[in-house]
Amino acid sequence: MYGIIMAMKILGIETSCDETAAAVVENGTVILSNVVVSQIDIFAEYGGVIPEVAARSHLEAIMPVINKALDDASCTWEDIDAIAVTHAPGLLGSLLIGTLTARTLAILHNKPLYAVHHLKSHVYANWLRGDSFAPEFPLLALVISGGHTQILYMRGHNQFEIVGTTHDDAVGECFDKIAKILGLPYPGGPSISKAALKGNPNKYRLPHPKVEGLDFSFSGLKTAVLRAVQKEVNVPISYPSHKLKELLSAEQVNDFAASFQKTAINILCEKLAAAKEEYPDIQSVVIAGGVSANKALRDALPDAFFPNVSLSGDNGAMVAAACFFEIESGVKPTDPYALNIYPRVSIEN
């Protein structure tokens, strides 16, 4: 059983959205070598990811990445012991470009392959921390991405169980659309925490949407911000979001993005508080996806685990150490003339 290897080198490879990456992990928690070549600047002029020129993208960078991969982790090929690769969820196109170039590495360097849940490399992630400290189980792992809020509770390694999640926006996805109103840079997590360091967070008083147990809503949240902003500049509601920004003066997008952020961290705490009552036997909270990068987030939840920033977003590290935590959970190598992409598929399946 691959567990037992005394130094397991696991390529892994991440190419579900706009970030071409790979990186060389050792038994599950030593980085040797992290990748990651972004399209942020080429998606900055647009305000969002173009799925089709992200696919473009990746086909230009992938090979590149992986030669550069193994070569910082001065591992050839016979070193790797088996290929990690995100399978779902993900871009279409994005996902295909990274699997197929998996899928025939694999074959032609007889590696085992591995399918992994792109949710799941980010709970990994928090294993990667270069500590001496890692998450104990029971825990509940809080993913916040672009696309992706949840609440998950794990009993152990690759077991995971959905017992919260989003009913409409993602909340990094709320920050992005609230970003896009203030008029501030793509992507919007960054660029509203910065604006946020400069502003009120009391300033502005928004609501905190009801949403029974576990489940979140950030739609409503983005809405009010919207009103609030309308209403501050004099116009009506028909008045265009876009134009929006041109009524702001910098004094008022700094507190409209230090209220909002405090407004969605508070949400979030919340709902992360009452997990920790209803499954009181956790030992650990773990914090992941892009938006566990977020300071104000870290401040307000000083006991829970976070990634390292630099692994917070897209990168092939988390993938393969969600591998080798799979492999030693007895999950079998995926037939790489079969492996097939799924562009929605929950984390439980």
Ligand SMILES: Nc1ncnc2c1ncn2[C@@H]1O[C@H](COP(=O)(O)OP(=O)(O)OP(=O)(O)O)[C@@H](O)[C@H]1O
The other form holds:
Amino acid sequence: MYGIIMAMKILGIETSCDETAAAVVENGTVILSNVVVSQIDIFAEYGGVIPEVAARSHLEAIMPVINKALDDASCTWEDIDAIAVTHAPGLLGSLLIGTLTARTLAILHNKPLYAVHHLKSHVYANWLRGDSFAPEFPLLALVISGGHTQILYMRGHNQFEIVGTTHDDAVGECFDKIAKILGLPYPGGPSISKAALKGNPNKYRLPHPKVEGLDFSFSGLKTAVLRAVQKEVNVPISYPSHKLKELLSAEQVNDFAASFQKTAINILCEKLAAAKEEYPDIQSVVIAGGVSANKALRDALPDAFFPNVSLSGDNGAMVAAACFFEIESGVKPTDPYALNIYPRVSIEN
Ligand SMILES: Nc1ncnc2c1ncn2[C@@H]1O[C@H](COP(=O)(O)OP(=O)(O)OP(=O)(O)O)[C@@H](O)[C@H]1O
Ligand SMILES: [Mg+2]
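Here we have the form predicted on its own; I need the corresponding form predicted in complex with the named molecule.
Shown next: the complete complex, the earlier chain at its head.
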């Protein structure tokens, strides 16, 4: 007798930072809908995320976003097999809105509920590329986002081992902070990469931090750029960093952006090369997280898997994809009456 092959449709919900997002994904690989409402416009004014404002915006957007994700996928609640939601790590108030909504919907519509770690979701964005290539195990995943910089070794689906991590700032955070010094708009990653296109990457020599093994450090690079800018415009190190942008020419801004971007990419590529030497059995390298949108990094790593640029940042589709492969690896649903949030928790837990 032939078994019936069913397609599993998962609704993924993501609210860990400043994007309110929901998506419907079939079998972890086919996107039926993907709705992302970004709060970038609100926070551009402040130059960064304000947690209380982010939580309030999620509250306003979450149900319209979920309803649109269902509509766009031409789904009713009957078609949805499971709900997946980000429960860690992230901003406390933001995580609360997403998980409370998912818990309520799971109870209301009697659906199994799965709690997903945000960094797993970023990695699984690489299974949503829509082409015929899927990463193969064992693999190395370089997670580069606003809050994390890690190298992960994956023996198989849902098996994550941290083999390198940052001692201080994340690389995305470094892009954001340096953009602020240079007077470039928030978020810093896209504006630095745009400015870098017009700049000379060899104009300013910036140091590579000396960190043992496969770990990273980015706070020294941020300070090095600050000192180089102060030196360039002839002010003492006590000069307020938020006023430096008034003294920089457009050419200097572009050259600093290009020099910093080149250094950051070199650091990431060097550590990845060292990781490949340490783990010669790996079959694939995948890059994940918001910084993976960076064009110069994509050019520097032609053999690595990158998510589609639209799925590099936070979205619900990657949550649904991660959930599908968790279910395939035997993970059981969570109790919707008891699901907790964890603003800071390792992917290994
Ligand atoms: N083209 C780009 N080049 C470099 N960095 C980029 C680019 N586009 C976005 N970024 C950076 O990506 C980061 C946002 O990524 P992401 O949304 O994954 O982070 P997050 O969700 O806030 O943090 P985390 O995933 O660690 O919880 C920001 O720091 C942003 O500047
Ligand atoms: Mg993220």
